[in-house]
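First, one chain by itself in structure tokens, the form predicted alone.
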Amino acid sequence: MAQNLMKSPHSTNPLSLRRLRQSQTIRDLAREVRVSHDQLLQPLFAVDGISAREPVPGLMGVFRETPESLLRQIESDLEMGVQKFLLFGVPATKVRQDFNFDFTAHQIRAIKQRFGKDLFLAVDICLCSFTSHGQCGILNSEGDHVENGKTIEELTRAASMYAEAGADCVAPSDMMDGRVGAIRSTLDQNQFDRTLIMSYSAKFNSKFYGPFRVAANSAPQGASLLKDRATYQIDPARPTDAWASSIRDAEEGADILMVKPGLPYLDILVRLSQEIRKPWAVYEVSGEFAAIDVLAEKGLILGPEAHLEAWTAFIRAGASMIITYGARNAKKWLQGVL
């Protein structure tokens, strides 16, 4: 009976789908996937040793910040409706080991003293900005392998310092085996059991990271025999590894899991978010974001609308939060587009 009611006497097509598309009001009511600026995290780059903020090539409106400009930018972001941030600390001096995390810890403390609970602050945990060779950990004496255990010791030390400074969340992005368990154990032992861990559990060895590596001064350098990060980041042709590392990180105590990059790995996000019932983040990485802006500059795409389409795809695929360089524009864009 229900099928007969849906049939049109003038068509053999039993459905008239276009009725729900005929006006913006109806499309709003029928929408199944909704993007809110509350779901977005804004990356921040705090850089030691620069005298003035520096624009990041390819990322309009994104800067390498001084400690002073960082606080002003956060204040502006809060006024624009952003309340959640992912901080990257970039030291002035690069070494091979014995890393100094004081600069980043100081920025965390300054942010929290200034803004308190008005914001949620996650802090990236990786060594690529600290090492003279640009790899994400400590190299062996031959320079052809990242030492897993020694790297985890440094990552754990950084996580403890950042939690003590006031970080709400630490986000290990290095892809070392076992680092989530080590960080969780250390945080708990030091009474930081309320500090969240957001693990880059499915981080791929991607070519879409270019502008970020300029912002974080973290590109692999010639001082290492390793020319890329293929020995620890996931091979794009090995989706099984994304599942295995995400399961492991969830079991080791990660509160939030992440797929990075976003659009090229939506199939990964769909599968993982369905099989592992944890909150999922997706990182719209710098190359993805910049590609839309470049097309917009050439008049080939509508930038805000395209960013919103990408964000909708992330939420549709299973993400509950998105790290994007456009978070500070999201409220304005969503109001304008919708």
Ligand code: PBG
The other form holds:
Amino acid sequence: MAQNLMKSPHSTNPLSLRRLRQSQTIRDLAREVRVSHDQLLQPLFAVDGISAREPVPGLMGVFRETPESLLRQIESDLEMGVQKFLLFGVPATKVRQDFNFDFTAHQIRAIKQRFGKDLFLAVDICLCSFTSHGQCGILNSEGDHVENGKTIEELTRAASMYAEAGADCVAPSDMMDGRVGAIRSTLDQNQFDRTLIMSYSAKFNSKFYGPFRVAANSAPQGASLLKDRATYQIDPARPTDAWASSIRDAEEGADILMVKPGLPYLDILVRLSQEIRKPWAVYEVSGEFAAIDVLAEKGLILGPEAHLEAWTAFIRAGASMIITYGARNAKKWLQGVL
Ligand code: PBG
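Can you switch from the form predicted alone and show the form predicted together with this ligand instead?
Once more the chain from above appears, this time first in line as the rest of the complex follows.
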């Protein structure tokens, strides 16, 4: 085809690709992918023990919310056309085991009582905001290893409490082996067979989670093996692990799979979304999101346009949904009110 075009005797400029770029109208018609605000999920942080909401450093327009401000924020988000959320509960006290999930469950109940089916509520399942050491699970007695089995017991307990409180979807982000299967069977046994599971199946051990860890008060505090999350999150140089854990999570019953972070891992998203035919979410994580705004603040790029460009890349790469801190601005930005 390309050969023929090049050889056409009738065309003086057979290679012109610019005809399709000459106006907004033709560019709109020729677009292969589109981003819509209804593909986006907005993260929310509900924080116990603070008296007023606090801005999250680096994430413009995102707050650590009190129970009251949380409901006000959701109300204004709904008015702005945001209807899908990913909730993170941050407890006031941190422990090493016997975690108390009541605060998060209360927030879910309050949100659902107030807004009901108007909104889709996914809830993150992880222990890093609950543990005194900031690891995503329970440590062994030597304190040098996150125990898989014991951690899963806590994760499944959280998942059933959140499902019972009204979560539409639970989203395990801990990266323990076998947690999706355990959560699915516990939910099914407790009549929560309609609660979705969105698995952070291809979650990498990334340096781009910085602002989130401030918001969720969840940075790892340990030394040596416990200074980061390398013993459970995927090594950035191991794409095969992302594939293996996504296949496994799909087989264990995950309804939605995820790549996280987004832009530095687009290759993973392209490959996995083609090979594993499930709805794919991508998490535009705090650091990659904030990086755009830092450049925009310096006057070096146009922030909203750059955010839309990143979202277009995600959809082009195969995502059907995007978790982004900019969801609440999307309608405005997409309508060209930049
Ligand atoms: C919990 C978790 C993390 C994020 C969501 N859930 C990261 C982490 O600290 O490992 C990151 C989200 C972001 O950076 O926006 N384990």
